[in-house]
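Listed next as structure tokens is one chain, alone, in the form predicted on its own.
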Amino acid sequence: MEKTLIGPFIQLLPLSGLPLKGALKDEALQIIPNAAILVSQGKIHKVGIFSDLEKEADTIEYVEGDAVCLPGFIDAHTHICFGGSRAKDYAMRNAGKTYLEIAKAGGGIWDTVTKTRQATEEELLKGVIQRSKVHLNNGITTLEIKSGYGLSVDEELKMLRAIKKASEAVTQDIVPTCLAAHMKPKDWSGSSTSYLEEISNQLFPLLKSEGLANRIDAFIEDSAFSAEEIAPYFKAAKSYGFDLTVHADQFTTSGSQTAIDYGAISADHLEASGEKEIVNLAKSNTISVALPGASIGLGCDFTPARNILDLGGALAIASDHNPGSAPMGDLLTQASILGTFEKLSNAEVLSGITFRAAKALNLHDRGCLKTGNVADFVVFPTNNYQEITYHQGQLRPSMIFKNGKHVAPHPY
């Protein structure tokens, strides 16, 4: 097996051996100087000092100049399959209009549903590919993408088929999630329960037979579905063997407890979570996922990330990139800003977008640089890793490697 040595890096932060849960001090970070990664068949063979690994290499790919190497970033929560734009909503919201006023003016999530339904599968595919390339240039080597703007069996299938085709066309790994339980569609004449029954009865088998998704998400909120309404839906999902994740505690609490009760891999949002919810999450195996993009887009409080960590929880950070509440879609910028407001160490921010984010997707072969993991890593043009969050996302990666291959940045 041919081995390629990539380096040297002035600093390499493997982020391996760190705990999944709880607070992290920067002193806990291992920093390897004059480092390199030995790659074989797309996997990491060894990580260490460049001069120590040279003798094992068949070929060497030299990295010139200042370079700090980190694991490839993982965005564990996005909605980048959609049609249309919500720029008008954003302007109205910043002008002081309420959610109801925006909805009455033709905005809100239903506007995106309408535009997504009007889009062809090919148009959705093109949009997903374009946005995925932007994420790749920002260092995202694994990207979760949800459906949820179709809100019918046929339209959710259209979205998820577009996402599947995109996963075959882009460089990074795509993790699809079915969010048909985003809200009860306005054109559904029956109850929320009957809508969820139709989705679970008709859509779930097709997700399995076509290999479209292995994850089911639901929005538990006053404007979407109650914990009681979602219970049979999650039971059905578990009977099919789907992983679960929950849009939880964004405006009111109850979603996080449902996530715990059904063994969800993650509970995402949590802006409304109090100490009781945080303690219960920390005692569970459910990962807490902060979505600072939504807080920035809506102008509301951030997820209580500091409390989640101090009370023993596992905190991942994702962009929530979507056309309504989180249009920025820049994970590193958002994570850096969250770190400023919530007083997170560099170790906590970087862990939140690497190995802790991998856990939020139930992935066990990435997120840290160690033997056997996929060779996904990003390189920044600096001699000090602290510069990365200091510049709040404006210091961009100079090189992105996927499965050991230099794949980006590139024009898009």
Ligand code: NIG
Second form
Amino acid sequence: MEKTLIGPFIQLLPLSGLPLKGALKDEALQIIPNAAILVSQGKIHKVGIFSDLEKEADTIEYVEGDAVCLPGFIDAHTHICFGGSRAKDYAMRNAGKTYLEIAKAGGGIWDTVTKTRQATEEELLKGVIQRSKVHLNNGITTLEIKSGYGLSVDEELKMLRAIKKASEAVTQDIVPTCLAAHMKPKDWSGSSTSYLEEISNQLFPLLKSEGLANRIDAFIEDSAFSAEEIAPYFKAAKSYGFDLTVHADQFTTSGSQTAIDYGAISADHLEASGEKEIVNLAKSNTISVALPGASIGLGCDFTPARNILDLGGALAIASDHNPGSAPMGDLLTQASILGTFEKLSNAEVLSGITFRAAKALNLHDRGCLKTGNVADFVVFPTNNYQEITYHQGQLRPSMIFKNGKHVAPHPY
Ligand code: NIG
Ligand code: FE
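Return the structure block for the form predicted in complex with ligand NIG; the form predicted on its own was the one displayed.
Let's see the whole complex now, leading with the same chain.
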């Protein structure tokens, strides 16, 4: 089998062999100096010192100059399939208007639902491809994308078909998630329960037969669905074999307990979580996902990331990129800023967007650089990994590799 050696890298952070849960000191990072990656058929054959691996290589792709290599970043929570813009909401919020006032003025999630319904599948596809390219240039090699702005069987199908087509067109691996339980649609005259029944009866079988999603998400919140309403929905989802994830504890608590009770792979947001919720999550197998982009977009508190780690939780960090609460969408910037506010080590920030993020998507072949994993990695133009979070996202990757191929950065 043809083997290609890529390197040398002044530093390589494999992020392998580290614990899934709990605090991490930078001293735990087993940095390899003068390193390289031996790639075979898109997978990592070996990671090690360049001069040790040279003799095993059939070809060598030399990396010139300052270079620090990390696993490709994983954004485990986005809503980048949408129509319209919510710049007006943003301006109103910053002018002191309340959630209710913004909704009354035609803003909020429902505005994006209206614009997304007006868009064709083709238009949605173009938007997803364009945003995915920006994420790729920022080092994201695996990207989760949710539906949730269609809110009817047909409109959710339109979104998820656009996401599926995008996954065939973009460089990243896309993980599609159905968020039909984002809010009760305003044009649904029945109860929340009857809406969720319609989705589980009509949409779930189609998601399976068309291969459109293998994850079901729900927004558990006063403005969306209660834990009681979501219980039968999650039971139905489990009977189909879907993985579960929850928009939990964003403004009020209860979502995280539902996530634990139903064995959800992740509980995302958690800005409102207290000690009880954090301890229970830490005891469970559910990964906690912080979404600093939503805190920055809304001007709200950050997820208590320090506490989650100190109490033994598994912390991933994702962008929540969406037109309403998190329009910026730059994961490295947001994770770095979360680090400054929550006093996270480099190891904790970088783990949150690599191997711990992989676990939040139930992916076991990526997130760290070790033999057998997909050869997804990013290179930064520096000789010291500490520069990466220090520049809070402004130090951009100089090279991005997907399945062992140099794919980016590329012009938009
Ligand atoms: O994750 N919290 C619920 N949903 C999204 C916001 C979506 C929107 O405002 O359009 C979130 O922040
Ligand atoms: Fe979200």
